[in-house]
Structure formats: structure tokens, C-alpha cells
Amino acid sequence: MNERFEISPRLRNTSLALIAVGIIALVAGLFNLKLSHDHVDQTRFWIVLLHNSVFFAMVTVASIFILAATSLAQGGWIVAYRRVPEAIGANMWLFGGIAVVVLLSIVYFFQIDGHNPIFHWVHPDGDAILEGKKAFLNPTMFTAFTVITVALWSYFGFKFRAISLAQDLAPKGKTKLYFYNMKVAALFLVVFCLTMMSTTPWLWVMSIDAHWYSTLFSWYNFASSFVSGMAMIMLWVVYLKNQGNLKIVNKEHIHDLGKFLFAFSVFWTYLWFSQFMLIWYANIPEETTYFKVRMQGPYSIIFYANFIINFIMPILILMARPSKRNYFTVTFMAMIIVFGHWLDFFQMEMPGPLGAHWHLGWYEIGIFAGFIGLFIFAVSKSLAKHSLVTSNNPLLKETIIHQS
């Protein structure tokens, strides 16, 4: 069972040169911001940078608690390709700690004539809602929460492909870190729960408009990053498979992952729904003006298209049983929710500083372009250091018999 990846250098080179493409991008915009006096390309060079270490970092964190909840579940089907989210969750430290030094780049030393564009909170100057606000909305609580939570995603990323590593020198027949595994994954569920269901997706996102609040915010920002991190794990196992490894994958365990692609994209939407539609109803004025400048304003292509990629694409092409089966037709759809819900983010994060001066040019696709490559780099790293292939688990025969 023992399966070793190794780097092929199409794949290192399209790593290292969309890599380049994002430093190009990041220096073009740094000599620009240099350069420019206007206070929109100073926003939009902060921002960009904001939305996606924002973004690739809930995207990994997803995989962690997708190692946490099939973990207690006991859930066989994933044995087979759990090295996927154990590699990509490994590297929860990288990405999270350039979203912690973005964030924090931005709350302590970005601002213009005395005012955070990007967090208002930080200089509430007698605003009222600010200032009633401001026992949580404030540079010191915002700095603990980030930083405490990002270590503690980035240990449990640590320990649960550590654990899984040790599994495999164990003994035959032992279970006891199968069952350790168990309690960990128990523990980082209520870290979970504290952190990406609540505050966090508060803090790093919703306090970007901060006279603006919603209940179901935080359940609306894990149901994005799931479902873009469910395409991301497609998108590395059909790879995998099409390279000759993990051989015990088969089309059963893709159309699972098909299933969690359809599945999620419909649960998206109905938060998606639910958040809109009961702003909507109210129709109170300080509500309804987060939905208007996306609805009807600048945004509304954006707004639009965020709704038939995530949500009219993957119904209409996954609802097939054969769809999600077939290896192309996933993998068109994982690289089009993935794309969809960064553009989700775009549309959360970008009115409240550039209203409607908003861009989508050279700029953000380079630096998108860049933690792409980035992405490929890490994960790959961490997939050619061990077998893909999990041994003495105790469902692993569970997985190699599993039909879905």
C-alpha cells in the first residue's frame, strides 16, 4: 500500500510560474501604490491582498475540519485520498500566516488622512455604532483572535497528519490513535465552532462594513469554504489518479465528492437565500444597504454571476448520477466552484472600501494567479514527502470495498 508522489516538473514549473505571476503582480502593485496619490489604489492594493489570504486561508482550514467530522463520523470513504486534506490542512500555517500579516498590516499601519478605508472600526472618531461596537471591534481583540486562532487551526493541521503518520508505523490490529485521533478531532471541532462559525468570519470579513451586521454571516463564509475546499480535494485526487496514484480510488469515491460538491453548492444557496430573502422582507434601511450597492449598484454583475456559478451550474451539471462520475465533468465543476466562490468573497469584501470604484484587472487575477501557484507549490511538497496511501487504518478495507 505504500505510494509515493512524485513531483513532476510540468506541475513544479506551472507552480513556480504562477508563483512569478503573483510577485509581478504584488511588485507592479507596490510601485504603483508608490507612484499613485489616489486613495482607491491605495485601498485596492490592500484589499486584494485581504480578500485572498482571507479566502485561501478558510479554504484550508475546511480540509482540517473535513479530517475532524469524517474522523468522528468514522466515515470509510475518505480513507482513501485522506492524505489529500491531511497535505493541504498541513499547510494551514502558511497560509494563515499570511493572512494573519496582512490583517494585521492593514489594522495597525494602513491608513489615509487619519482613517482605516478598510476597517473603519479602527478609528471610530465619535461614530456612534463604532463606538458601541468597539468592546469587540478594536485592534487589540482583533489582533488576539486572529493570532490565537490561526495557531490553533495551524496546530491541529500539524497534529492530524501527524497522528495519521503515525498510524502507519504502528503496530497492525492497534487502534489506540485511531480512537486518539478521535478526541482530537472532537477538540478541533469546538475550536471550529468558536472561531470560523462565530468570530472569525466577523472580524476578518463582516466588521469590512461594520454599521452592518447578519446572524447567519459566519454560516454563509463555512458553507463557501467548505464546498471551495471539497473542489479543491477533486481537483488534487482526479489529478493524482491521472498521474497513476491512489490506485484504490475509484469512480465510488468521486462520486462521493461529486455528492459533497452538489450537496454543499445547494446548502450555499439556501444560506444564500435565507440571508438575502429576510433583509429583503424587513426592508429596513440599515439593513438593506449592504444588498443594495451589490444588487443594484456597480456589483450587480457580480452579484449575478456569484449566483449562477455557485449555485445554477453545479445543479444543473451534478445532479446526474453519471456527472459525478465522470472525471472531466468534475473536474470542470470543482475549478468552477472554486473560481465562484473566490468571486463570493470579491463581492463580500470589496464595496465597503472601493464603493464603486472596483476592479477586476491585472491586478487581482495576478494575485490570485499567485496563490494558486502557491497552493500547488505547498500541497505537492507535502504529498511527495509520505505514501498516499494511509496504512493499518482501521477502515481501510472499509474504503477499498466501498461503494457509494
Second form
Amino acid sequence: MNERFEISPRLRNTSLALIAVGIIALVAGLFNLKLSHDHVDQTRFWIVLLHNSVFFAMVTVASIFILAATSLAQGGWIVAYRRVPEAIGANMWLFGGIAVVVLLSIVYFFQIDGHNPIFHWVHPDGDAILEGKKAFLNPTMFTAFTVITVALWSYFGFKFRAISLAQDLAPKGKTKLYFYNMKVAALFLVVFCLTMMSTTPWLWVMSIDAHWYSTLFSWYNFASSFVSGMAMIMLWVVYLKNQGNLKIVNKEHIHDLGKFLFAFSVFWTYLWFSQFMLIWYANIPEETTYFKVRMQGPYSIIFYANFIINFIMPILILMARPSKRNYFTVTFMAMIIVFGHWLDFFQMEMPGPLGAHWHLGWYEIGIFAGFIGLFIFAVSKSLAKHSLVTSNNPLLKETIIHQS
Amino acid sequence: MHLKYESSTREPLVEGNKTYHQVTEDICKPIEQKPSRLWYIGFFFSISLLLFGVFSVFWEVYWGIGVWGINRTIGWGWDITNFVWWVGIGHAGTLISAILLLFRQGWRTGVNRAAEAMTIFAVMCAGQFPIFHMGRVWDAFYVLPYPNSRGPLWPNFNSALLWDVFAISTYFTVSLLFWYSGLVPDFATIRDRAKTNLRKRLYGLASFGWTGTAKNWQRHEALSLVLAGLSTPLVLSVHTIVSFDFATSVIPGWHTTIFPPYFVAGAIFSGFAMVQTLLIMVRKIFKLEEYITLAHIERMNKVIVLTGSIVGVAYLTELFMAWYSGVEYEQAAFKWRILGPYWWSYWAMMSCNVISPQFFWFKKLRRNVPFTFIMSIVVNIGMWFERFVIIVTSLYRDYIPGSWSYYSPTWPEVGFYLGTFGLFFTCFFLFAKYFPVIAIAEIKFILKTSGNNYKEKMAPIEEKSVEEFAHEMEHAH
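Same protein, different state: after the form predicted on its own, show the form predicted in complex with its partner chain.
The complete assembly is shown below, putting the previous chain first.
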């Protein structure tokens, strides 16, 4: 089936306007924060960039993950709109690349009075605990892991899309590429285990609070970014549907995505609770210090907002069947979920470097807007490049008659 | 009417040229025939194991916990190891019936009945261990919170052990209801075919007067949906709370935040292995290879390699974090696990749970029945060692070297464990003889979509172009 998506001027202009907001915020940040004499301002300049670039890189890899998972499980439901996660995944190089630049700049170039306010481990300076972690937390290791991770993710992001496009051109009824895709998917899961499910969040996020540790941390990061990634896919599918594209997508498919938003919001809560409750219950000072500042300290409002937005709202609003089949409700909830998990990453990353001096102001919102604009711009470009519906996918007819 | 179609890339789930009637015949046959010699041998062997278990437990109750090998340092030994092991096994059933139902996995219909039965029997076995571990078992009812005549003596609601009492009894109840509600229409089928009066009466009673009317089915579907909704969180909650038994403590090796999801993954891993062990025997003995096909076995093997690898990531994460934390007690706990006198148990766990499932990356091995059978047992040996490692090797090197200890089980502990195998297999043999081991009604539900003969008839649909097909379906709606 051939169905083209044409980027409407409105969408392009919106994305460009958002990017402009981001650039203005960045430039203003450069002058007001980066070049300020205040240490907190300088730190704020970098940590906000880290927050957004890491969040968007992880949200993007979620699309590659869902492609791999559904390919292996032979999921027919996603085939109707799998070009959407494919297009998001194909931009992994962009968001991964931004994350690499930001992270490595912080590690190598950000320094105040001989220490790094974000990654304390860069200069352990006799701190016994950090010295103990030096074999893992050091700039070389960090660079190697970060670059290899992003390179692998980007490769697989391109690869899944390439296979899917090649399938379009393959003779009808040929399943060779379909099974080849499964093999690539299996390989990606191995990569995913060794990156997103373990090392990546340790290095990019957990090492901000370099003394603290939690074995669950990476899985928690996965749940948070995965549900936001599914929400992004939902937003694109609804938008394309509204533009008159994706004719074979109907409420059954939307319902499925809605179920994913619901189920993985609950799954996120499960991991949130597991991590929080076990640390609270055991009450070991080295561990509770992490929640002390977040729950009872200056971040308490974000701590509770995180729980309400990411758990209470989805469970109440998305539980009923009709709400998962209503375009307005699912769109609203998808936006809420993306914002909520952006906030979740915010509360993971800000307390370490900024302490009580956190902001949710022009700079934070501006950079966030810039990333959203870039996301819309880049993904819409990728979507417009090829047909919006796959051809010759062996599960295409199943997806047409799919019932959720 | 919704079109019955599925892609030809999917393997059929019912082999052969089956009609609705043939399905009924095939699955009811073992119930309506006299059991084979093999069945009698197995059944009486299980009963004797069970009796030995009863004797071992009697010995322990009569003389006290002192007849077991546990000591002041190692307060939990085989008893809690076996408890966690059996609860873990009891996970696959509800996962298959509830979560795979939500994921619309048609292949669950071939295996769900036996898996759910296995779940119930495994939870029954698991429950024995904490009860008899109490020592004064006649006071076991103290764990139940109710207004009582014992003054202010209430169970400790802050204790994870008490949460476990609730979690497991809830899980057992809901699993039993789910299993039984699925059995009702099938019991009615057996009743309607019954040639003897006794059989007609008993199955009639068991089927609650099911008549198969539209109203009956409608209520049945509604009930299934409610129970699936209730069971889904239970699949996660039970083993999560079992993990809390350990993780809420401050003992190095026990207190770690990854425990809840990793216990659940491990439980699914061992549960699927046990389903493989049982179903490979069942399909052979009752000649049900056309219903429990190689496709089913392969899919379950995929779940095994996936969950085995998740567990592997968790093991390595724990190990890494023990070093990364910089806490010397954590580091010591893992050092003693891997290099201490119990080193063999750690390596047994690693090789059975993490390394050996990797063989299932190969399609040939996933579809090899004898290999799968051996692997399914290897996995459960590994999962037993996992619990042994977590429990015993976290305890045996205490903070004070003076209380360092070593532990080996005594015969009543081993006998107790063997006895639960007796209980499990006695129940399973009775189930296999008197209950339809495959859900008749549910196989019929997928037959016209996934049955081999029906799939062959779908060739014209596969020939159609997608545009044409999409166009037709638009009008059909």
C-alpha cells in the first residue's frame, strides 16, 4: 500500500517556531547562565541540557525497542502504523548525538574550582567512595560506553527501517526479510540489555548522585522512558489520522496503544514503589539520603506531582475501555505522560547538582520546547520520505482486521 | 461476523484435520478410558512419596524444629528455599491465563489448563513450608488477623512475612476460581457424553448445571474478564511480596531494590520450565501432540530464554552494584557467595539459569523435544539453587566470625521436600485422569483461525492484494 504523508505548512512552522524558542533559550542561557559568575547558574545551564538530551535519547530508543519486541513476538497490531516508530528510531543518531555532545562536554569541559558540579566522579579528589568507583566512573569509560551505546542504537534505528523499506520492494509473499528482521531484533535485545537495561542509566543518570546506588535504577529508567516513547508514538498516530493518513488505523489500534500507556504507567509505578518502599523500609542512611532531599526537601512538590501525574492520572483516566478508544482522551493523556516522565527525569537529575536552587523557568521550558520542535521536525521529515503504510508485511492483513 | 483469518507466517496451533467434534473426542478420551499401567505406576509412586513426606513432617512436628539442620546463624534453610521455589513455579499458570490473554496470544489455549492446574498444586506445596517451619504448627492460625481472645496479640502488619500470608492466599483463591470457571463448560461436555450414571452425576454437579445457552456463555465471558483483571496484578504481586521477605531486611545480599521485578522474572522462568516438563509428558502419554505442538514448545522456550536472560542481567547487576556501592559488607556477601565454601551452589545457579538457557537461541534446539525436556529440569535445578544461594549464602557468614556456620539438611528436611513432590504429582495424576487437560472450549474458539485445515483454506485471502482486502473489510464493518 502506498500512502504518502505531506508535511503541512502548519506542522513545519510549528516545529520551526519551537526550535526557534529552543535556540533563543539556549543563546539566552549561554549569556545569562553559562557566562554568569554564579556557580548555580553555570550548573543549571548544563544540567538542563543533560536532562532534555538524555530524556529525548531514551524516548527515541523506546521506539526501536518496541519494534524489536513486537517483531520477535510477531505482533500484528503495530504493523498498521509501524512506520511511526521506524521514523522515530531512524532519528536515533540525532538525539543520541546531541546527548553524546552534551554529556561529553559536561565531563570534559565543565569545571568549577577544580571539580565537576554534575559528575563529581570526574575529580574524586580523595573522596574514598568515588576513588573506589574509579574503575567504572572515569572519563574514558564514560566516553567509551556512551559513544558505543549511541552508535549501536543508531545503527539499529536505521536497520529496522531499512529492512522494512526493503520489504516493500520485495516480491509479494516473500518472508525472508520478515524472518531476517526477527534475527536483527533478537540481536538488538542483547544490546538493549547491556545498555538501557543496565549500564546507560548508571552512567548518564545515576552517576549524577555518584555516592548513591540502587540495583533497580536502570529498569526504572527504562519504564519511565518506554511509556513516554509509547506516548510519542500515540501522538504521531493520532496526528496522522487527523490529517487523513493511516486509513487502516482505527479505534482498535488506538485502543491497543492506550492499553500500553495504561499498563506501562502501572508498571512504572510498580518499579517506583519497589525502589522507594525498599529503601524507606530498610532506612539505611546511605540510601535514604536520595529520597530525603526529594521527598522531604525542596523537591517535595515535584516528588508528589511525579506520582500523581504518572500514576494516579493514568490509572483513573485510562482504566475504562471507552477512554482508551477516545481520540481526545488518549491524546491528552499521551501529552500528560510525556510531560510527567520528563518531570520524573527532572527530579532524578536536578537535586544532585542544584540542591535547593532548582528552577522550572524560561530556560527549562525553552529548551524542552526546542527539543519538542526538533523531534517534530526530524520525525515528520522521516515520515514524509516514504510510504506511511508498509507493503508486503506478512501481518498487514491481520492488522487491517485487528480487534484489540 | 468477524473474519476468521490469520497470517500464513504463523504456525498452526492445532495440527491435523480437526473438527469441533474431533477436538472433543481427542481431549475427552483419557477421561473416558481406563488409565494405563504407566498411570498407575506413577500415581502409586507419587502417593508413596507423599506418605514419606507426611512421615517426615510428623517427625518434625513431634520432635520439634531441632530435627532439621538449620541453626542460629542459618535460620532459613531448605524449608524457605523450597517455599520460594514452589511459589515461583506457581507463576506460569496465571501468567498464561491472564497476561497472555490480555496480549491476545492464541497459543495459550493449548497449555493454559494444565499450567493453571500446576499453579494451584505448586502453591499448595509451597504453603506447607512456612506453616511447618513455624514449629508449633497448632498455633499456625495466629497469622490470621481477626478479633481474638488473645488480648492485644495481633499479627505484625508491618512485616513482609504477614503480607505474604495475604498475597499467597489471595493468589491461590483467585487462581482456583479462574481455573474452575474455565472448567465448567468442559465438565458439562463430559457430563453430556457420560455413559455411566455416576459419571453423569458427578460431572453434572461439578458443572453447576451448565447448559451452554447464550446467557451462560455471556456470563462466563464476563466472569473470565473480571478474573483476568484481578489475576494480572496478582501475577506480579505474589513474587514481589515474596521478594520483600528478603529485601525489606538490612542483610547484605537480601536488601537490594532489583529484587521485586527480578523475582517475578525468575518465577516466570521456572514456571514455564515446569510447564514444559509436565506438558512434554502429557502430550506423549495422552497422544495430544496435535494440540500441544512443536510451535507451543518453541514459544515457551522463547519465554525461557528471555526470562533467563533477564534474570542473568539482574544477577550481574547485583554483582556489579555490590562492588559499585563501596559497602564492604555487600562486597563481602558476594565474595562469600562466589568463593566461599558454598561456591558450588553459586556456580550451579549461574550455569543452569543464565548460561544453559542460551542454547535456546538456536531454533533447532528450541524445537527439539528431548533437549527441551532435559533443559526444563536443568532450569528448575538452577532456580532451586538460586533460592538456596540467596537464603543460605547470605546468612552463613555472619557479621561476627564466631557465628559463621555451615548447613546441610537432615533427612526430615529432605523428606519434607520429597513429600511435596508426592503431593504435587498425586494431584497432577488425578487431574490428568479426571479433568480435561486441555481446555476444550478454548481450543474450539481458536480452531477456525489457527487450525491447520482451516488455515489451508485461507490461501485465497493471502492471494488477494492488500488494497483489495482493505477495501472489502471496510465494507464488511
